[in-house]
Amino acid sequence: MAVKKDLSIEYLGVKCENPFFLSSSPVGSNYEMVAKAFETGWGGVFFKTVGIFVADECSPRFDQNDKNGLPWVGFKNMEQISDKPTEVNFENIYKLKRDYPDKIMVSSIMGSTEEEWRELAKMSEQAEADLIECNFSCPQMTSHAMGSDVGTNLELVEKYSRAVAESTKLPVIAKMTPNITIMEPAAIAAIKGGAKGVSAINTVKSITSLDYENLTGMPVVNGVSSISGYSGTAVKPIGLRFIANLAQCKELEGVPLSGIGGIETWNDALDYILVGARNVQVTTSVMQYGYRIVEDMISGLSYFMDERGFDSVDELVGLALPNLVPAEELNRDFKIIPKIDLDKCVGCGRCYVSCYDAAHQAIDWDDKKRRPTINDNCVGCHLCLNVCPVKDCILPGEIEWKEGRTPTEIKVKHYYD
């Protein structure tokens, strides 16, 4: 029997039926696409970024990285903001809000001057959007007056946030760039300017792979390529780090966060929520599996909440943050020696090779029986556990205390998916 949970959550004063949104990207760039997404169950959309500037796009403009035959570990795009006329985009936002009043429409905008930002904010309000997102983060704009070059300039982030906030009654969200050492100062500047929420991350500047025929990067556009934005599963760890940093920043306490980057499953969405996001934005998963992936996300999160006894998504927001501590606060008094289940071992030798060539030579190898044994050199790094291809063959075992350290109660992870 299907489990149905109330996944509604409030975001910047707006009630959302669930935390699953389309991100500002090709997956939400016209009426028909967004309408289909709404019919499928998405709670809202950050509409493809609208500007006064209308993008003139290159072809091709997508590339992807894979590993061991698995597609889309990382995805690269060279798209800019919307290639449709400004008026057409706002007409689509207006029609969508009229036809789907219970769904959340976020108008994502990008200007190149203060006047453009103000004009776009006013047009967003006239189109009856629920919220406005200021895109300070696109890494492949053809103008340095737009995108991530603005997002790394604290003065401009504050100035343009203020211009938008002063021009509308709608809550304003600042979309941050990961192409920066630390994000907190830029986010603080946006809030100082009048933004009420922060979304992160946009794509990471990248060269995904090289084309040997033309001796350039991918994708190849008339024999050349360009550095541009990387997304997909590969950037999820980066996105989680930035959201957690923002959520733990005292100056940003209480600022609602929207998580973006590598969200393909309900587990990915839950991870962002646990480190502080109140909603998540999705693109590459839709590109691979279509809009119906949201059904799996809704079902998966519902089952998780039901099994763990949670009644609302609100209860999950930031739940992991107290357990994310600075490196100097980690207990370094002990080591956990891995335990190898020889009944499950297939004798592949990966643990032995990895430990000998890349760790501490802590595994002995029996050539005749093709079986590994952990020796006294083990420091408890758990590289062997991570390279073993057999589920639960290598798991945490005995706790050993370093010389002179006082034993205490230790929490150990026992279950690995």
The other form holds:
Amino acid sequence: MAVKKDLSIEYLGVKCENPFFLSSSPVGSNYEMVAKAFETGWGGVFFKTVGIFVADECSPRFDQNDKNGLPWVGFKNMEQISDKPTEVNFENIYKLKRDYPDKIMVSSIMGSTEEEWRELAKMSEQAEADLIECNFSCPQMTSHAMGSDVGTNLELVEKYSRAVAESTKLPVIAKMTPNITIMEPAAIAAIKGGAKGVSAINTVKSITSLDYENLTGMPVVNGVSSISGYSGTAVKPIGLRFIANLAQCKELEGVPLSGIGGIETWNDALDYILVGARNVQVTTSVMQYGYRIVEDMISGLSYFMDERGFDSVDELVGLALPNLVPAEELNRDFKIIPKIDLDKCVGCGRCYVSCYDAAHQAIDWDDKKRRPTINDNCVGCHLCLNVCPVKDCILPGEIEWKEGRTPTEIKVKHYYD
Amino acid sequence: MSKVIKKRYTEEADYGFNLRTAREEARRCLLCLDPPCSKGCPAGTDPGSFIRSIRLNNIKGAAETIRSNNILGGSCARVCPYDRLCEEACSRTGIDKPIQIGRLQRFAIEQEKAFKMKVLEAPKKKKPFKVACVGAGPASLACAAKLALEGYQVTIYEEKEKAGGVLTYGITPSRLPEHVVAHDIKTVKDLGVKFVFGTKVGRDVDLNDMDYDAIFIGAGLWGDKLPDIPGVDKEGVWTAVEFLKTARVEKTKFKPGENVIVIGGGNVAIDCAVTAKLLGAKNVRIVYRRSIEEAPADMKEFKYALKLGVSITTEMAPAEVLGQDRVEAMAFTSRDGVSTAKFKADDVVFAIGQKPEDMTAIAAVKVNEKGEIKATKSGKTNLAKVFAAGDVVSGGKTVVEAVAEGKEAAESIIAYLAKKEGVK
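Could you drop in the structure for the form predicted together with the partner chain? We only have the form predicted alone so far.
Every component of the complex follows; first up is the chain already shown.
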């Protein structure tokens, strides 16, 4: 029987039916799209960012890059905020909330002046949105008074957060840019200004690949291109890092976080939740596959919770945080020597090649039998385990203690996907 | 009801990769330290290298590897029995199924033509030696190309009107399209190898009278072979060689009868059956005297024949061709001696192996009882200046093996001529 779990979670005083949201992007641009997304199962939508400024878009505006022929490792987007008239957007937000009262409508806004931010906040409230997200982070705006240039300026973040918070009774969320060395000061500035929640990450400034016909980046717009936001699987590790940093920041204690960046499966969503996000926002994978992916997120997360005995998503939030420690706190007294299962080994020699060329020459290769053996040079780096193409062929084996170190109880990972 | 494939005679049996699908497949490759696939290729085509090139998006490099190692890389990509060569050796088999090496080779070598690449170039300065090659099939082409690349002046003599041997006059175009063979042959021609067509050595010319410093015989197996049973002289009885050649020359103008029986269990038998089916024969039956397990044909070829609706009957040996002047039916006796059978037939094709024509007419080479030239692995015969390789020596193996043997014989010729170089 299909496992159905209650995936609802409270977020900034609003009850959400599940933690799966569409992020503010092309995937939530009009009434029909969002209505379809709601019907498919998304818990809420951060509507495509609305400004007083109405965007004039270029063509083409997207690109994706691959690895060894696997497409969509990462995705690049040059689209700015909404290209629809401001009033039309708020009317859509209003109608969507009216027609789908149990779903969460977040009004994502972006002003270029304090006045504009105030006005947009008021309009959001009038449109009966549940929440407001301030977009301080779009890296491809045509004006430097808007977008990620604002998000890296602590003064502006605080000022605009205040302008919005003062203009509405709706909870305000600040969406941060990863194009910054550390995110905490900007997030703190937003909270100081009156924001109640923080979302991260917006896209990473990028050039995906070069076009040899025009000698520019992709996509090619009349022979040239621009640096713009990168998203998808490739940025997920960066997003997780920023969410964990924010979640572990003392000054931000209790601030609800929304995780964004490279979420495609329930595992991706769970990863964000485990490092402190109360919900997740998705765009790139929807651009690739459509809204339907949420069905497997809901089902997959339900099965996981059932398997592990969790009754609410809330229990999962930040569960991994105590186990994410600074590098200086790692126990460096031991090494775990990998164990090679020679019955599973297919003799490709990849472990040998990688260990020799990139690690510690700790694998001997029998070129007649075509089988590897780990020798005394092994430092337990586990590069071999990571390159081996055969499932469970190389796994953690013996624990060896460095000379003069005192053996203690060690926790080891046993199961690899 | 089983779904049977219906194709035209010249329609390709199989699909190819494009850049995207090729890279997807190359991504499955384990990039072995010592690629067993490369060791599994008799001609040294080196799949390990060209697949890695495809994976790393160096498509032209992949084409270069194939063409440099195997002058008939395009044809081999289509007709090689990968399932018992490179793909059988593939390490990925230990996880799920082998990399589709043949199909990747086909893709990579197609790029050579698409990008108008010229991978091989013969030296401008020629060596003062002339070599004659007899026959324009795979062994001769491989030998000639290798010699031309070293600067030797090579002339190929071919009885027929076109080069390619079995590639042109044997294998069905559905499996090996004409343009693929033509492009392989062009790469040989572009090396400066001369071709003399319509000229049978030993009948029309005598190489022994001419100023060749070495002679290579790669004449293949074009002698008729029919079993010693009653009725083989009837009209409608074919040897595989004649049947396939007629089909290749006349193409769709060739109309086999409604009921065709092909006798044999090798790839040639399957080619005959497929040809008959594709040319419109309604009932095509392969009859083989041994079991499937003992059959020399590749499983993938059997499968293809089955998919076309060809029936396969095993452990029945031909006993008699029945009919008045023309064949009307074929009688068989079972291997266990228990039963006999008669099948209606308008055409009967014997694909029971081929034999060489009289090779002693070319030179005074020693031959075995089957008429095959006695030669060493490196292609040396009893005569110092005469070399031989390919089916005429082995009695019939694969195209890729003929390429490998032709290449090896070329090495022997080079060594032989190098000794003479000081003298000239």
